[in-house]
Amino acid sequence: MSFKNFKCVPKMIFGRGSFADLDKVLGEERKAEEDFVVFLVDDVHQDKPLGGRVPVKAHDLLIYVNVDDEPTTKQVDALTEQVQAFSKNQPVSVVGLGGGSTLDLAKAVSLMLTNPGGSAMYQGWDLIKNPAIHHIGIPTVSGTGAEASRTAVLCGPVRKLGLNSDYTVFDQIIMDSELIAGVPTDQWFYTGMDCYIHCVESLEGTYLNEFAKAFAEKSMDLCREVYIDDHAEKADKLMMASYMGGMSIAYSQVGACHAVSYGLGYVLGYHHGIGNCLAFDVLEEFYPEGVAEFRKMMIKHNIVLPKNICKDLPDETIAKMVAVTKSMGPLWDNVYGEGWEEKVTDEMLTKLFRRI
């Protein structure tokens, strides 16, 4: 038997106000006068106080990225070309500042600067051949676990699937809970529920082990303090829950909710957080306790999910979603174990989607 040898983020700074240390961290990477850094910043921060605090030097490249839609392989390839056109040299670091989508873009661009061809070639598991450019993740929304994970999730020409690799993992993260102040309530909820669902899927899965369990249980406790108890330090707690939820699935796997959500996201364009919530709400057969608690959290925070979005869709649209969802082999293996292929039928998935 061989055991998973997975990579963690090697360096991290945690604490309120720690964003101010970014310039010092980048100073360690800048060795020569011509060395430059690429900053990929969510465009919601453009012309806002945080945008003005990004420590950009005269010869750096600052790109405000739009993540109104899910990140795509096309977007990654275009950003990579923009960096290559900017200089004949490679950047010394790629910094992602924003939510999970922006962090995934930063991870993907850092990989594509050192690996030939388009990013769609690398959607899958361990297809990346060359180490990435040094890259730093700074979340301004908490929940996805993108700061901790070995994947950069992208919508490609065929399906929504991550660039899953040890090289994807950030070299450095900065977790400053001051940065998540002012996130709209619905986004705060949907993104945080991604974390909560990571824990449910990990704890209920066939891949569960004591490593994954330790992180998932603590992360879930923190989620409850945030979304049920409304704790005074909920920003710090959610930031740690997000990181620990990401760590939990690093040594286990997500499950049915993420598989269904990938189908929704790829075909209908739903963002990952709300896509997970839409999927989770119909998965009581898989996760009865988790779904019941999730619904209590929705009531407490006045969250109303869209209803009947798939009920009257054409059969061919549902069939596309089913195909994407069915292709998530490791996720279904975590749900059912060996022989999952017999249980994950087109009919079963079609019924689930029609209920969303």
Given for the second form:
There are 2 protein chains.
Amino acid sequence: MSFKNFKCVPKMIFGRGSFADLDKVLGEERKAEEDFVVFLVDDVHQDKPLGGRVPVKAHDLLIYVNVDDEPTTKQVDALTEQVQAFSKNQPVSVVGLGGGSTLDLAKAVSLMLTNPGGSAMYQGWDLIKNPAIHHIGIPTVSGTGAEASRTAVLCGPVRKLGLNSDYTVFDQIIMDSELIAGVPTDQWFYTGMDCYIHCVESLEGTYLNEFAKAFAEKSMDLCREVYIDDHAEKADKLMMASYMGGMSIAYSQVGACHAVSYGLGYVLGYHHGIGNCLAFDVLEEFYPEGVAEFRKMMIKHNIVLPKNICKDLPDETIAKMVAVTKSMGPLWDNVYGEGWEEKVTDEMLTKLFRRI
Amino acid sequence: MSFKNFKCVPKMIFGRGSFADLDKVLGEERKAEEDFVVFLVDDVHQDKPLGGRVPVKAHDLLIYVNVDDEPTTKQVDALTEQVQAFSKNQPVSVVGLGGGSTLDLAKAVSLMLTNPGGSAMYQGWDLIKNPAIHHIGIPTVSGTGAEASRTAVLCGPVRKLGLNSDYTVFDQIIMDSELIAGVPTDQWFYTGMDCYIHCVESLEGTYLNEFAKAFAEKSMDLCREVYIDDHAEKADKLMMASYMGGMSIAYSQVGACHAVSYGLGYVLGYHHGIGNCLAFDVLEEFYPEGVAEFRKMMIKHNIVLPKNICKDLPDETIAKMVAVTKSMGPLWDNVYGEGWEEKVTDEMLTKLFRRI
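Taking the form predicted on its own as the starting point, write out the structure of the form predicted together with another copy of the chain.
Everything in the complex follows now, all chains and molecules, and the chain you saw is the first one.
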């Protein structure tokens, strides 16, 4: 018998306005004159106030990244090469400032700077050999749990799969709820639902233990305070919900919704947040209470999901999604436990996709 | 404006039976032939099944420690010298196996092996200069939060005060609820109440933020499941409550109960758990709801606190306790906020002590 030895983020700053401490935090990493930092910043912040507040020094490298599409292994490799072309030395830190996609890019680049051969080689579990460059995550959208997780999810040549390793985990996160103030309602909702769904999948899963349960239950309570009660401190609460949801799945596993959402996302390119919502909305047989509460939240926030996306797609497109979804073994094991292979049939999954 | 950069335990194992993984975890630290580990084990486990399960190798050092009294700087210095006499090399890890006192001893020894001059020099905040030896905490009693905290509380020549630093934090903890099965009811109750009181003090304090709040609220819910609902999974839940309570105060602060308890403990030698209960029971004006629920829990578990301990003590003994209690500035700042100095009078504290 052997238990998971869970690596988590060792240093955290929490609080409104705490982004201003980034310069001080980086100061502890900058030791020699030539030391430089790489900032990967979501390009929605370019020419916005936050862009101007990034504490870039003269010899640092600031790259605005576009995450209109989900991050890919190609994008990671190109960014890594850009950093390597910039200096023959390694940066002392890689900072990701943005939503889950940007944070995952920062994690992946910090790993690829020390692990040669291209990121597609490392999609999977514990394939990373060498420690990453020091890396810092600063969310500007909350819900994915990317700030807390040991993965960086990338679309690769063959599949969408994360770089899962202890080295992937951020060395430092800064949770400043002021930064998530300007997020458009749709994105705020979809990304927050990623967190809510993490909790449902964790709590209803066979991998659950009291560690994961305590985090998921609290995260879910916080989601309710944000999306049902419209709490005055909802930005801070959503930030904590996201972190705790991430802590929960790190010691359990996601489930049916993420499996279906990965298939949908990989084939049709839907972003993770909305992809999860589209998938979750047809999973009432898996998660009756969770889906009912989710629909209540959608109504409260006037969220209308696109309809009939898959209804008329060619059979081979559906088959491709079914194949990706079916390949997510650990997720289905978490849903059904032993013998999941017999329950996850092409027929069952095809029916689900046709309803999306 | 500057925020706390909170260092937390980076690696955690949780689960019934996970103590068996300790050998594997230590294997990653043992690199050279001569590498050795120091085990500090609460002597209640000597000649008990758990004592026999400690994965000691031929050239390791196993020391059974006595914690009938609260740990002292003298005890830490003597243990450190014992390790130094054992080998001219440093150990690759220091493992603490026991309750909060034993865990604090392990933290303190791991620090004193790399920071010369004796532990009394480092009682305070951020006085530690050098990183500690790798250290692992394995609680066999739950509630203190010592597994999660950045302090090792010691009675020194002048006062009871912790070695507070980022280096104090364990590198690894193992939370195996099987280990807390044999704890006597009184100790189980008093130590668990340390956790409950952490939550009350955190939630009612001026230092509270949403990070500390989320952890304290969940920890308190778990305490209720343990001490009121008598939940079937209460050992696992208490372990999580303790961890989360520790996480909460790490990002906020304790309050009036710990201040009074420190005075009581330093002068009369009461252990931290029962000291807190004695103090909390006279603090209904500070924490009316918390104290009411605490008394309900005492009744449920047939806990009867000693009475009239301080009633007839000489004035100078009370004055000594008052002085220690009054000196806990940050705790009173958490209780009252700015201007606390005017509110924490000798008269008020003397009245409280006379009621214990």
